[in-house]
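Just the one chain here, the form predicted on its own, laid out as structure tokens.
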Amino acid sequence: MNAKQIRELYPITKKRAYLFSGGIAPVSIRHENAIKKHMDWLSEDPDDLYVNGLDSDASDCRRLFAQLTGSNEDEVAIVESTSAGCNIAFDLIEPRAGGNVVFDDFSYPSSVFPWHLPPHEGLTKRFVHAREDGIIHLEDFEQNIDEKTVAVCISHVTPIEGFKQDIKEVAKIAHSKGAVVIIDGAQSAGAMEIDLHDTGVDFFSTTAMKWLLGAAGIAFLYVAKRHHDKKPTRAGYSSAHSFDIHDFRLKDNAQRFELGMPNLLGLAFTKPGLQILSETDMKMVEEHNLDLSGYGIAGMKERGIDVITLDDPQYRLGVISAKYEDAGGLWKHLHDQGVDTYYFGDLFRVDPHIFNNRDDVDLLLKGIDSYIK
């Protein structure tokens, strides 16, 4: 499918300019049908759902996510959130006396806070700082990562600045020193072409509810095959080969990091979004999102908006972030005019996706004009 065909699947595009895919995905016609089918199943024959439906959506979602991210299905675990997936990865890191963990200035709180808890509270926390050009340079990672670094934990695309990291190069630097790389992919998966095997990262955690066009309460954790021998700190029936309580053997794939029943309604909602993306070319999705974000950045700057996301496509993707003193007032004005964005404090954010077009961005810019006036 192309962008125009995907747009036709989303009823909201006929009423509003929805520009917040980095927060929560809207509903398509396919999602509506999938939820209706699931609810009908629960209403009319939940026993059949339990016997025949539990594994199908889960395995389909694992398979589709793997296809979209250049990984294998046995490297994908279904978890409940990006943070949950990251925490599973953190728990697999052996504490090391005198060790350190490396972040950057743009790291998400959920990637930093857990490292202050046992058993990792003794690790030194190092932050790679952005330079005056707004870029976190690879040379600065090299200076902060050493033989005592146990992990590098960063976002692929940062939610506050909209900065895109070169995770492949960061992984090369980290691995040369013996450190593992854990990536928060909440603002990249579904918005760009990704080949996790090519990047070389060890763990990649992301939510379904944003660019993957899925549901809250469903997330995916990629665990590179070389880590499948690591033991989780928790276990449930989904983790084990057998249901026999006298025969505990962990599965030999990423499912050893799953516990039990997943969010069935969430999986039913998530699968259509993954299918929509799988029916298109992710390189096209990436180029489309870069075009719309570039167009939005240029238009916002022309209007005097302090955009902090970089112009260079090498360092951005779909998230456009700006500083605006009355971000809440601007958000409300736009929302009342049928343009959906996001604000937090003085942060104003716009996240166009594959179902958006330049007309949506023009409505945003027109709304900014009327607010300023």
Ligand SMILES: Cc1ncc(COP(=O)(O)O)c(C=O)c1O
Second form
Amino acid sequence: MNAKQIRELYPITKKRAYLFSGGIAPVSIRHENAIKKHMDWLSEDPDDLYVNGLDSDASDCRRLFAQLTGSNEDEVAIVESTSAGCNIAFDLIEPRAGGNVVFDDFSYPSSVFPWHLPPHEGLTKRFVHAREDGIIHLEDFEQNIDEKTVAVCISHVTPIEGFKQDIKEVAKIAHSKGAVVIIDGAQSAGAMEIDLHDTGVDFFSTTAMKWLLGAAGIAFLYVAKRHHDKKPTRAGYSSAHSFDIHDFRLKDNAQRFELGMPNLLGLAFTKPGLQILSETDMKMVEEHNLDLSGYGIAGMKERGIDVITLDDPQYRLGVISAKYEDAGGLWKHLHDQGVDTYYFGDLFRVDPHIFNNRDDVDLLLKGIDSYIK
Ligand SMILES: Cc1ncc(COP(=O)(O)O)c(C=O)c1O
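Got the form predicted on its own; any chance of the form predicted in complex with this ligand too?
Starting with the chain above, the whole complex follows.
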């Protein structure tokens, strides 16, 4: 499918310029049908759903996510949020006395907060700082990662700055010192071509509800095969080989990090989103998103907006962030005009995705014009 065909699937595109994919994915016709089918099943024959339909959406979602991210199905665990996935990865790291953990200035709270808890709370926390040019430079990772670093925990694309990091290069630096790499992919997965095997990262956790076009309450944790011998700190029937309570053996794949019944409704909503992306060329999705974010940045800058996301496509993806004192007022004005964006304090954000086009961005720019004049 091309971008135009995908746009056709989303009723919202006929009514609004929806530019908030870094927040929450809207509903397509396929999602509506899938949820209706799930509801009909629950309404008419829940017994059949339980006996014959429990696993199919879960295994399809694992397979599709793997396909979209250059990983194997057996390296994917379904979890409930990006934060949950990051915490599972945290639990698998060997405690080390006198060690350190490395973040950067843009790391998300769920990458940092677990490290304040046992058993790793004693590690020194190092933050790689952004330089004046707004870039977190790889040389600065090199300076901060050493033989005592147990893990590097950063975001692939950051939600406040819209900064994209080269996670393959970060993984090379970290691995050369023996450190594990945990990536938060909430603002990258689904928005760009990703080959997790090629990046070499150890763990990659992402929610389904944003660029992957899925539901809140569903997330994916990629666990590289080399970590499949690690023991989780929690176990349920989904972690185990069988239901036999006298024969506990963990699964030998990433599903050992799952526990019990997943969110079936969430999976029913997530599958069509992953299918839409898998029927599309992810390189095309990436180029489309870079085109729209570049176009949006240029237009916003022309209007004097203090865009903080970098121009260089190497360092950005779908998120455009700006500082604007009255971001709430601007958000409301645009929302009233049918343009959906995001604000938080003085942060103003615009996140175009594959179902958007330049006309949507033009509506945004027109709305900005009518607000600032
Ligand atoms: C980089 C990043 N990580 C994580 C999240 C959300 O985490 P969770 O799936 O745990 O709610 C967001 C939400 O905006 C995000 O931007």
